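Next up: just one chain, as structure tokens, the form predicted alone.
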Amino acid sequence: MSMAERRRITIIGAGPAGALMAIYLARGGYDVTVYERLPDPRIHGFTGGRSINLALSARGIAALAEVGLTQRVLENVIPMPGRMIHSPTGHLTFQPYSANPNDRINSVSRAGLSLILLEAAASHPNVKLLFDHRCVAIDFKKSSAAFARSASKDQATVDVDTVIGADGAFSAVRLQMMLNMDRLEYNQSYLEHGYKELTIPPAAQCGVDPGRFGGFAMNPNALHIWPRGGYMMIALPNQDRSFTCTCFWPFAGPTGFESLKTDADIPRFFEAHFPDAVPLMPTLVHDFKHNPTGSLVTVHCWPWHLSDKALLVGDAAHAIVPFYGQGMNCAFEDCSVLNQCISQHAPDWGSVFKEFAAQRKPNTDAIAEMALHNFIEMRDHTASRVFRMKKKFGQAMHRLFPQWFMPLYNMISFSTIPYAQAQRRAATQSRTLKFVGWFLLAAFAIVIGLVLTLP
């Protein structure tokens, strides 16, 4: 790479996004210093608010190969080839999430997997990591940036070429574009549901069988689901063999966060939806008092670029709800096509955008709208016995048919076919089977039709 190549690429942002887009881009010969607001966690420790652990799916797995980094987070992730669905009563019905065993996705904790692409993205000579330097200010047309640092209260101004905004749903890159632009637009949607964090510690702690499950409190290979219809919650398995159980309540209302006002109404409430769980929450009013309560929020907005100057990737550009489990994978996509554009277009950084974004923006916006849409499949039908039959029914179709037929959730958790094709061809499939559906109950009228006319 020549020096009239050479940029200097700032990414602001050192989450999962951020950090893979460096090492991205240090792979490809690029100086690149990104530049994070929270102070550095492999000194500090992980901070802030959001979930605990994620589900990596095909879409991340295949990013992560790309740079060399799939057999060490594998080697971290506790594999979920199946949801466990538990009924008012605390029946268990286990659903499998593909007709091939050897799909799965993969619970990961979130501050782990942070470490391990810091410290890849570290060990590039050719990337530097500034923690604790919240972006206040960008001057496009000057190629400047403004940090402020809350340890030494100073603010430092700094040169940039291009800047890639890895800095999440409240993007302060996507607002200083929103500044310096005519015509961006934006969108942010919250659901009347928000979300809350609780823990089923290791078996020995609440009172279970060590032995069972290999130290956990219940079978760890599975995401388990309570659906209760209109809200529900889930959990994750982690490494230290808890479970961390998300509550995905209404704010308001009979079921919503806002109905339990005393110590007393918390227990009151799980043991009445969610039995099979209060022996396994030895810390559940604690921690339901305790922990915060966070909203959920889908954003979209466009165009992602400014010129040559700034681009929008993860959720800084299309933030989702959790229910697909795509967050993630979606954004480290985003890298691994972003660099597939850099590799054809580069150093014609407006071309690189451009492309970029002419290719991804169709993709997440389907992918926002399957996720919000799974999350009334997650809490509503999947513990209905016409739901299993049909996803009993796609998976049979599937191994007769394989190149013909692929459930939705295959197509975006297990392969890499684009989000926005997967959408097309699921609803093709969908409007297929209806016919057939139609046709063989005609057929099977005409049949016992013509067998009551026999003599």
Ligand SMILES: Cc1cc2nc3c(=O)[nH]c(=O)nc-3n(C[C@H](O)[C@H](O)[C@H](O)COP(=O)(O)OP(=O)(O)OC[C@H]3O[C@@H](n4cnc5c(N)ncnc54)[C@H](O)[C@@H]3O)c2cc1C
The other form holds:
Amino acid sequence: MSMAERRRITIIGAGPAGALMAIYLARGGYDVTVYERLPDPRIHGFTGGRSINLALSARGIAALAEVGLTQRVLENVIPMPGRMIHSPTGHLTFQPYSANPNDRINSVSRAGLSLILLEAAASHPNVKLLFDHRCVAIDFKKSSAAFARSASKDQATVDVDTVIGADGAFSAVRLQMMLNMDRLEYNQSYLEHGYKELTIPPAAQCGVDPGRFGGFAMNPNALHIWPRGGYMMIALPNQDRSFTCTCFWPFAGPTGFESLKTDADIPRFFEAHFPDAVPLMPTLVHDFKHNPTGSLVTVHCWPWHLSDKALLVGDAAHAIVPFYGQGMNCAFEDCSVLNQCISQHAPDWGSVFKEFAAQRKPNTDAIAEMALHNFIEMRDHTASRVFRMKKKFGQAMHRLFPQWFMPLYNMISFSTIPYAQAQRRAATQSRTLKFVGWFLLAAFAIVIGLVLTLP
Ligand SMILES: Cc1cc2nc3c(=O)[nH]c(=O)nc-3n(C[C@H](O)[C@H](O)[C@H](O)COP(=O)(O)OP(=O)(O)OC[C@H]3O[C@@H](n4cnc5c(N)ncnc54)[C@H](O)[C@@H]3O)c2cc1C
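If the structure you just shared is the form predicted alone, then what does the corresponding form predicted together with this ligand look like?
Starting with the chain above, the whole complex follows.
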């Protein structure tokens, strides 16, 4: 088949990246087949394992806008313009994310967003969605792939030309590329922390006056954080007026998941460390015992493509820890950049993939590093007065000199400045501020010295 004829694309994985990429490609006139290992959530409900809700911000919204889905998605989000910090005594402090009150991150249901994307993809006649199809092997030389199906317990082998691996952190496509390539570098590193999700139900179910926060047990317009130094709990609001709490704790040690061995240990630990949350969690012991503890992985690999045959996108190429709320936003941004590369270079798929990877790799490396750093900031620094003063100073500088100074959080969450550029700019800003600070201090000392030596 000539390159010009190759308009049939196979996507493995119908998560956020796979579903959105299918929409982009369908709009570009390509025939797309998406293979997903899980059952169809439109029929069977959502059975995906990871977080119940996600923070959607500027980069994700920009990509959704390109395929005309912003309004549908934003109709179903809860805006969070700042963090609500819960002290160990239950004292609350609201920290706005930005000097601009219109800047907010948005809590969105993973399942709801997934349904919107899948329905939008399915509405294109040139998109075929095949669920219960787990990719188990790809023969790149013969351009064929094998899929296992649990319902019929059989295996299907189909022809594939151009494969996009959007199958997440533990990508089967990546594994198949490794088996077929000489020098694919791969590194996965786990945090010593894991995560477990718990629930704060609507106000009426936990004895809070439903009139206080519109049916929620706490203020829904904030990302709640219980920072405890070394570990933390966060909570994001859901449309049904509940909150999903996520404990990010070490697996082992005195504040680790493994330290809670008996039923009685669970409320005792929460009373000691998150006392104001306990009355809001009537199913705490049950949830803690029955909800799984997930691990947190960062994946680096290179190259992301195999000639003109296969490309990795989203978590399959660069899984990151969730502390900047950027994994999905970054995966959506991947789709937007890949779409631009297709517009410029298709049907030369080798050039499309090469250009995409070259543009994205420095940026995804940068956000991987910043996400790890933000964990330390969230759990160790958000409670400190110095941190709050620094944030306020940064926001004041942004208000005074918007062209010159933009806090890093704003560049990551409220702009589409490439991640690597944002990281470099933040480092320069920080050096300049330090220099100005020392200069002012020295000037002040000289003035005081002069005043004291006056006769
Ligand atoms: C606790 C937690 C909280 C998070 N919070 C945020 C947040 O607030 N904001 C944010 O932007 N990101 C967040 N993330 C990150 C976000 O979930 C991921 O970055 C995002 O889901 C990546 O999308 P993806 O489509 O690349 O991969 P995935 O979401 O992993 O989707 C991959 C899809 O491929 C399918 N698949 C896998 N293997 C195969 C196979 N062999 N054959 C066929 N199909 C297969 C899977 O079933 C899945 O549907 C969070 C992650 C975690 C763990």
